[in-house]
Amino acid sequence: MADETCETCLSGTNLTKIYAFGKSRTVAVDNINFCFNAGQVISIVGESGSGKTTLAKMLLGLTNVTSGQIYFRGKPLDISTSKKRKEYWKSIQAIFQDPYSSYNIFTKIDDVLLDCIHLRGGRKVPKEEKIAMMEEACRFVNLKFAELTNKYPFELSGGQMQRLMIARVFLLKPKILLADEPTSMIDACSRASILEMLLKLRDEINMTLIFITHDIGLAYFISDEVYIMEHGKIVESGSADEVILNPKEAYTKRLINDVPKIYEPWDLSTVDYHL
């Protein structure tokens, strides 16, 4: 677990996102406040349509904020220019749920990894050193770089592509990683290893991991803090133990009760996620 004295890396005040379609309006994120501490694992939990992915896109600067303010390291987030946006993206990266749509299918894996090195200012690094860096990143996710050279992403399995995404993060070394349902589209055998790699990466480069998920049981086992979202609002938040073992909101209790009854939902300590 993270140190409780750690500093705030991302926070939001009265954050709202409204989508307008002609005369109709959809409030995707509704006047929420949050504070994410550096070095922690934070899970944002909710059903489809709860607003969690829209919040993720706002945090990444991929969707404009309708009102309210996002703060990065205590200062108002300013990504008003392309240069400022690219600088921000050096500090925050994402892994999305669909590995098949996360790559340019015409870009070879060597170039995917090489771009990460260049983004971190490594263009003048000698070729041999770049290869060593890419080999190290692949080893971290149990892939062999020599077997990936001259291949395209579509030649890999979904699990391999997600591991390659983690290798990219290993090279980029962001301060924050936002993982949006990163295991939902891969086979069950690969899920535990992907989660283990993400947690290992968090420790390896001392980053904050923001985990977007509908799985409240999973959130309990990987998280320091949990935020529950319903209809665009944060209805409950706190430490994983506080929220999951002593829920106050009916919505949170329903999410817990919806966990498959392989185990008792109120005794989550009996479950082994192999992490």
Ligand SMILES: Nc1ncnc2c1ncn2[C@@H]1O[C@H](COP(=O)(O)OP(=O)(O)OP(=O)(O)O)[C@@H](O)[C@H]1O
The other form holds:
Amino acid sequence: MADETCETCLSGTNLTKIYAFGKSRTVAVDNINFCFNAGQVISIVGESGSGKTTLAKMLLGLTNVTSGQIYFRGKPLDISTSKKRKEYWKSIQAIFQDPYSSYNIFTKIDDVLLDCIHLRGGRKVPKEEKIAMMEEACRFVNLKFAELTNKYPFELSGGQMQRLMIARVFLLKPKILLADEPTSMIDACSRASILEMLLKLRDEINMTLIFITHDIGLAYFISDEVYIMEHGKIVESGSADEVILNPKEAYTKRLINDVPKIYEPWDLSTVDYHL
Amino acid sequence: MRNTLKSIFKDGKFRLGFGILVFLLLMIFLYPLFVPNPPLEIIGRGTFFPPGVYVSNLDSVSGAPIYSLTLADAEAKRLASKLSLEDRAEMKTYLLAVGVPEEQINIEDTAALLALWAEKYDPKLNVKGMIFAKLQYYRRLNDKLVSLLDSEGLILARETDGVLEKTGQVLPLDYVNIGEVSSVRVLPLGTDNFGRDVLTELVKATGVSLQIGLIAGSIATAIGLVLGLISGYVGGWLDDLIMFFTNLLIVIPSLIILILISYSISQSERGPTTIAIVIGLTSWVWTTKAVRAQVISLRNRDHVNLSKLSGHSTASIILRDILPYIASYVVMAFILQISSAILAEASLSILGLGPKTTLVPTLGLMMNWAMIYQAHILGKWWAYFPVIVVIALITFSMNLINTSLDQIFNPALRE
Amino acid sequence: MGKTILKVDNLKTKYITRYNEDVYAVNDVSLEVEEGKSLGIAGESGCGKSTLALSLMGYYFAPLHYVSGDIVIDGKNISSLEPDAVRQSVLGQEIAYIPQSAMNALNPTRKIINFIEDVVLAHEPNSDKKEIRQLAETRFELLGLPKSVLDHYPVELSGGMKQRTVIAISVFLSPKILIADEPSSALDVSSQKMVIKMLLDLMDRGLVKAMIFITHELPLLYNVTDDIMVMYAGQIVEKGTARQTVFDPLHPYSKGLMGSIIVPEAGVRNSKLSSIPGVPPNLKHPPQGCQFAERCKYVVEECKTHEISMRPAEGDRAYRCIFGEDVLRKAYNNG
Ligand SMILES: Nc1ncnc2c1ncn2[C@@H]1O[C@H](COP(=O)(O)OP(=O)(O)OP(=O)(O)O)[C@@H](O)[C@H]1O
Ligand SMILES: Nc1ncnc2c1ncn2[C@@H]1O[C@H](COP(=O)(O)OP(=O)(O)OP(=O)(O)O)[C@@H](O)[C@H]1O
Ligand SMILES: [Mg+2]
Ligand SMILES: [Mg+2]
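Can you return the structure of this protein in the form predicted in complex with the named molecule rather than the form predicted on its own?
Now the complete complex, all chains and molecules, led by this one.
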């Protein structure tokens, strides 16, 4: 479905992932098609087990595709050799759900950021310049570099860790950022700032943001396009306003209906205990 | 890093473990300076001499200057030490037979017993119901007691051609200074079944066994670590291949392989190093399995995925994102490998497939000798108990050190 | 006004860490819950919500220690009771507590009915197991849980079902107050809805007389509880009805929180989110004066030096700030 009309960044046709262990087979992603445009924010929304993370791992090239094809900038994605994989990985970065397991606990924060500079060919840059770059990245996510030096990531709060992740991405400047539930382990109070920083980052380095979440409210707030996933299938997609304000599918309606709101009443009468 | 080291040294567990290890190492290096005798020199003609200070009888009688001391309790002690418990019991039997009431006889009180004996014993008396042999025995016993009480001491004489040439007298008041006796040997742990000094042997054996443990442990851990990392992280056909060999080795008990390999090396070439290498080459299996399991659980962690996305090479991911997480575990496995290598060497030695026995002792060989000569049944504790203590100390101290090293291995635990 | 079920006055508790430092996780908290009402506690991670829940029950064990204050449940002061006495006569009967992630802490080798037996036998050692089962079946039916759940192991239940079972077990002895600590945070929206419905049902049927609901999801609190308290660094900074707190927050911190609400409703998408810069203070060394001063947009010199206490505001509410409500409202209107 390599669409000619839009500048596609990532797209997929008949993408399927089946986990097979002996006789048991789990169809985690079931024959889906999508087309993510460059520079947009795309949300993938679904409940637990709907296959969001599996799709993310496939897009990142971290797991094999069972069948179907991913296209990167219109060309079939080829990551069969480690060299090609590394080339692809220069254009894509990720932020994962659990900030506590996203860092190597043996690496200090300075080294986390320094590593990003080195990976972008900044090994020969003078030391002062490197520090200036790290300071800039920290300032971008409202952290103070001076307070972070010589600390380990696990000494920060969950929200700060995720912000540091964004600082990393800021230094790496990828074409695509895939954020897999980056705020689901963060309390609601720090969530807003992380979302804003992601949007700011998108504007700053002009990347495509793929935002995976189970919270349809977040998806609505952040994205241009929304894909709703249920049991490995995409049941509805379209622009955020279209999908959230005028949902067509029963599943989408239910998802929206189930979220507590503040302007409209939250309808609890529909709850069926025997679901 | 410096602060971490400091805080580790403040930890009681670490200090204890480190202290024990340093003590053992100091023993190994310093002891030979003070006791330079070869560790396998046979000095005792007989088995299992008990621990103690051995003074040359001849030198103390004839070689050393004599000092006269009147010590009040000397006679009592001498009597007490010469009069065995059986003799005392026999004396009591006799005294009862001649009609002394039981409550008057106290076999603990040597002086009173002797006084009673002197009063009641009559060699001519034919005690009723006592056989002749028994009476003879009492006569001899009496002679011995008389000579004990004799204040003239001991006459040493030499005769040539039936003529008394020279006599010397050793009086009860005569003493020698142990420092002036020319030949004295301290055997703190006595001798073993071959009459070798156990302590000297033990110190040497500790060194050799530690060396075997270290070599074998290093080899096994290195092989296990490398294979485990490859098999766990790289996966695929390499994993299958490595697991095939690992499972093969698990099915065949490693002792059997050890025996076969040892057997195929001739006795003359079997030094401790050879044995250590053989042990190392056959005992990496469990380390491989354990490392692989840990790596598999780590390789899907998000920080590894992020490292991959950042473009780090596989080698660098293994080194920086996997290895530190399992370091603590690997050190523990290494320590277990050391102790099990020491024990494996012992098992081989029992079968006679250990290192050549005539060159150096090992802890395993010492245990083996003690068992074969039934030291444990005969109650010769000094031949085996110190060996057990040393093996326990080695593993105990290493485990203490390992548990307190967690702070180094895991920065999240640092203060 | 209904009867007061729970009244807490100036409660202060602390953790004593391994390194012998004091962490003041609950600092001068006063609250009151009336019969038939529910109270929500909101606040960011680490502000002391779970600690407050533990402290409310008077159930102290190391490293948590009681410092001062009174806890009165239905006219009975429990703040001076020993932990054993609390376990005997308060837990389960007076107050039921559903800890954070309780549903993952169930012993996986036991069936649900065994947990219920434990709860009952702990308080009435001579009960008959058959009777307990009978009771459990009626209770489960009443709460819309299938009877068959009783013979399942925890792992055999889905997340939502497991959490509802945990709630049913906790309120088995019909306690006066139910404290639920983040009961739905780990669940899907649909299961979350079921859990909430069940909690509200419990209140409706009078199985519990009052409820304290802890979460950091404000829209959820707004829909579930009558009153909301906002907690910051161990202190209550604002209390009022749900509507007041969400739509007319007074304390600058609550204002910031309410500005970070994200819901799938028109209007939200184009509104500017407000996020609060900085991090909460370290509870080992709480700052003098207002705890929020460091992060506050409207801070003045006095904030950092003056101890600030709760002040009443119009509409039977209270907040902890140096400024009057009019001053604050004006400042908020000017952005
Ligand atoms: N490595 C794996 N091996 C086998 N099955 C897996 C594996 N990873 C995921 N699955 C299965 O695939 C399905 C989709 O899982 P996935 O993690 O993609 O869901 P998700 O939408 O990310 O859920 P969540 O919101 O809980 O993160 C689930 O049924 C899961 O059990
Ligand atoms: N056992 C403990 N020892 C020392 N300090 C503790 C202990 N448990 C919690 N704390 C500290 O007490 C404070 C309050 O913790 P608490 O668990 O009550 O927060 P919370 O509001 O429930 O957070 P969350 O939303 O993450 O559950 C935190 O700063 C925490 O670091
Ligand atoms: Mg997921
Ligand atoms: Mg909590």
